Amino acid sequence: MAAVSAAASKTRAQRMAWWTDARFGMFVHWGLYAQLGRHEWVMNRERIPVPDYEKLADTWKPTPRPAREWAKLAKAAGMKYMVMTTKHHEGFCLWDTEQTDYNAVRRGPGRDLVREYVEACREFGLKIGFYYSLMDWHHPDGADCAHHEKARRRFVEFTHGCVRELCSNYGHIDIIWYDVAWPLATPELWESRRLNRMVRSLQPHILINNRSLLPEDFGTPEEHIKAENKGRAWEACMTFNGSWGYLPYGAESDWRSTREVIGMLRTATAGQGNLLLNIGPKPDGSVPAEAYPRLQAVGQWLERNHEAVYGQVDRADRFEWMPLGQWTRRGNTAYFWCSRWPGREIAIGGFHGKVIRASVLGDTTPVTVEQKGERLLLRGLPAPCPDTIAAIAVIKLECASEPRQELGAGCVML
C-alpha cells in the first residue's frame, strides 16, 4: 500500500509541476449575465424567472473571437494559465453540448465559444483550465435533485455528461475547476469519484480542484489570500473589482491597483501557492477598460522581478514581518520586497545566516552587507525607489545556508 501511496504522489508532484511553477493564472467569468452587469448572481439576488432569464440567451451578440484580446492581455501580464467559465449558476452552457439546447451554438451567439478560448489559449502559449458549476438554477432538476432520487439520477448524468463533452472535445485541457456543489451535500450524491475518474481517464495529466468535495489536487481559498492547509497545494481566486461577472457600476477606487496584485502575488509565493485574479468580460467579450493599465504594469514588473515569483518556492514562514516590507525565499535565496523604501540604507534585525552576496533585481547597482550578530546592514542602495511601476523593488540575498528571522518584541543589547 506504501509503494502505491509514494507512486500516486509521484504522479501528483509530476502533474502539479508547471501549475505550481506558473504562480498566476486569470479567471474570466462571462455568461448570459454580462448582459445584465448587475454581478453574475443576478439571477439568483433579483429572482428572476426562468422564462425571462432564457430570453437573454438569443439576445447575447459577443463579437469574433473575444477570447484572443483575454489571452493576449494574459501574456502581458506576465500569467501562464487561464480558467474560464464554460457554465456558470444561470445553467447557459458556452460550448456545442448534446445535453441541453441552452447553449451557446444553438442560441444567440451561434457559436463554441469554448472552442474560440481553447484556440486563444493555444495560440497564446497558456495552460487551458475549465470551470464548470455543479450548481444549475435552470436545470429543471437542479434543485429537486436535493429531494427526490430520480431527479437526482437525472441530473447526476446530465453534469457527468458535461463535463465528459468538455473533456473529450478540445483537445489536451489542464485543469478542471469545479464551483459551488449545490444542493447535493456529499461526494457520494453528486457520484464525484466517478465523475473525476472519467475526468481523469479522459485527460490523465489534468489538475482537479476540491469543489467536488473530494480533497484532489488543490484548494482554492475565495477573496482571501491564505493557505488553508500547510503542505496542501492552494490557489487563492480574487476578484479585480469586487464581482466575478462584469459589473460597470461603481468607482475606479473599486479595482485593485497595480501595487495591490504585486502584494497579492508576494503574499501567494510566500505560501506556496497560486493567484488567480478574474475578470469580467463586457457582453461583447471585451475587457474593461480598467483592467488594462493594471495588469499590463504588473507584466512589466514581473519582467524585472520574476526570479522572486515563479518556480519552486519554499515557503516564508520563517520570517517576520517588517515595517518596510516582506519575504520570499527559494532555498538559500531570501527575496526582501521593499514597498516603503527608505533611501541608502536598510537595517534588517533577527536575520540568521550569512550573506555571500546582495543585490537589487533589475538593478546594477552594487549593495555593501555589513552583519553584526543578527543585525544586516545593506548600504549603498540607490537613493530614490528603483522600481518606478509599483514603489515596490525586490532586494535578493544569497546566503550561505537557509535563511531565517527571529525577532521578539524586546530589544538586544548590544
The other form holds:
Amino acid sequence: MAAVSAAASKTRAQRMAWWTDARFGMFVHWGLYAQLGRHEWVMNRERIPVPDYEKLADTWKPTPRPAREWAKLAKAAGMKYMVMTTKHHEGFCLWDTEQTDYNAVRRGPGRDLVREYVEACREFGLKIGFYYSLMDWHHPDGADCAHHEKARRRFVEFTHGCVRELCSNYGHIDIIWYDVAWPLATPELWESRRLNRMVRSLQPHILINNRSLLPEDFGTPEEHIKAENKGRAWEACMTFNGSWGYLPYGAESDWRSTREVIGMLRTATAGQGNLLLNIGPKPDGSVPAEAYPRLQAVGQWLERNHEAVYGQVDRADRFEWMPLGQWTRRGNTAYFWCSRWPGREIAIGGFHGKVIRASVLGDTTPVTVEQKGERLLLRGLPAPCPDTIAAIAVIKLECASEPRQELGAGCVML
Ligand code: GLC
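Shown: the form predicted alone; wanted: the form predicted together with alpha-D-glucopyranose:
In what comes next, the whole complex appears, and the chain from above leads the way.
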C-alpha cells in the first residue's frame, strides 16, 4: 500500500514539475460581461433577468484572434502559462459545444474562442489552462439541481459533457481550473471523482485545482497570497485592479504597480507557490492599457532577476522580517530582495551560514563580505539602487551551508 502511494505521489511530482518551476501565469477572464464592464458578477449583482442578459450573446463581436495579444504580453511579462475562462458563472460557453446553443460559435462571435486561445498559447510556448465554472446562472438546472434529483442528474451530465469536450477537442491541455461549486455542497453531488477520473483518462498529465470540492493537485488562495502546508502545492490567483472581468470605472491607482506585482512574486516564491495574475480583456478582446506598462516592466525585471524566482526553490520560512527587504532561498543560496536600497552598505543581523560570495543580480560591482558572529556586513554595493525598473534589487548570498536567520527582540551587549 505504502509502495503504491509512493509511486502515485512520485507521478504527481513529475506531472507538476513544469508548474512548480513556472511560478508565474496569466489568468484571463473574458465573457459576455466584458460588454457591460461592471465586473463578471454583474448578472447576479444587478439581478439582470436571463432573457435580458442573453441579448449580450448576440451583440458580442470580438475582433479576430485577440488571444495572440494576451499570449504575447504574457510571454513578455515572464509568465509561463495561461488559464482562460471557457465558461464563467454567466453560463456562456466560449467553445464549440454540443451541450448548449449558448456558445460563441452559434451566437455573436461566430467562432470558437477557446480554439483561438489554445492556438495562441501554443504559438508563444505557454502551457494551457482551462477555467470552468461549475456554477451556472443560465442553465435551467443550474439552481434547481440542489432541490430536484432529476435536475441534478441532468446538470451533472451537462457539466461532465462540457468538461469532456474541453479535454477531448483541443489536444494537449495542461490545467483544469474549476470554480464555484454552488449550489451542490459535496463532491458526491457533483460526482467530482468520476469527473476527474474522466479528465485524467483523457489527459493523463493534466493538473487539476481544488475547486471541484476535492483537493486534487493544488490549492487556490484567492486575492491573498498564503502558503499551504508543506508538501501541498498552491497558486494564488490575484486580480490586477480589483475585478476579474473588464472594469473600466476606476482610478489608475486601482491597478497594482510593478513593484506590487514583483512583491507578490516574492511572496509566492518564498512559499514555493505560484502567482496567477489576472487580466480582464475588453469586449473586443484587447488588453486594458493599464496592464501593458506594468507587465512589460515585470518582464524586464525578471530578465535580470530570474534566478531568484523560477525553478525549484525552497521555503524561505527560516528568515526574519527586515525593514529593507525580504527573502527567497534555493539550497545554500539566499536572495535578499532589497526594496529600500540604503546605499553602499547593508547590515543583516542573526545570519547563520558562511557567505562564500555576495553579488547583486545583474550587476558586476564587487561586494565585500564581513561576518562578525551573526552580523553580516555587505560593503561596496552600488550607491544608488541598481534596479531602475521597480527599485527592487536582489542580493545573492552564496553560502557554505543552508543559510538561515534568527533574531530575537534583544540586542548584543559589548
Ligand atoms: C471567485 C469569483 C469569480 C472568479 C474567481 C477567480 O470565485 O466568483 O468571479 O472567477 O473567483 O478565482
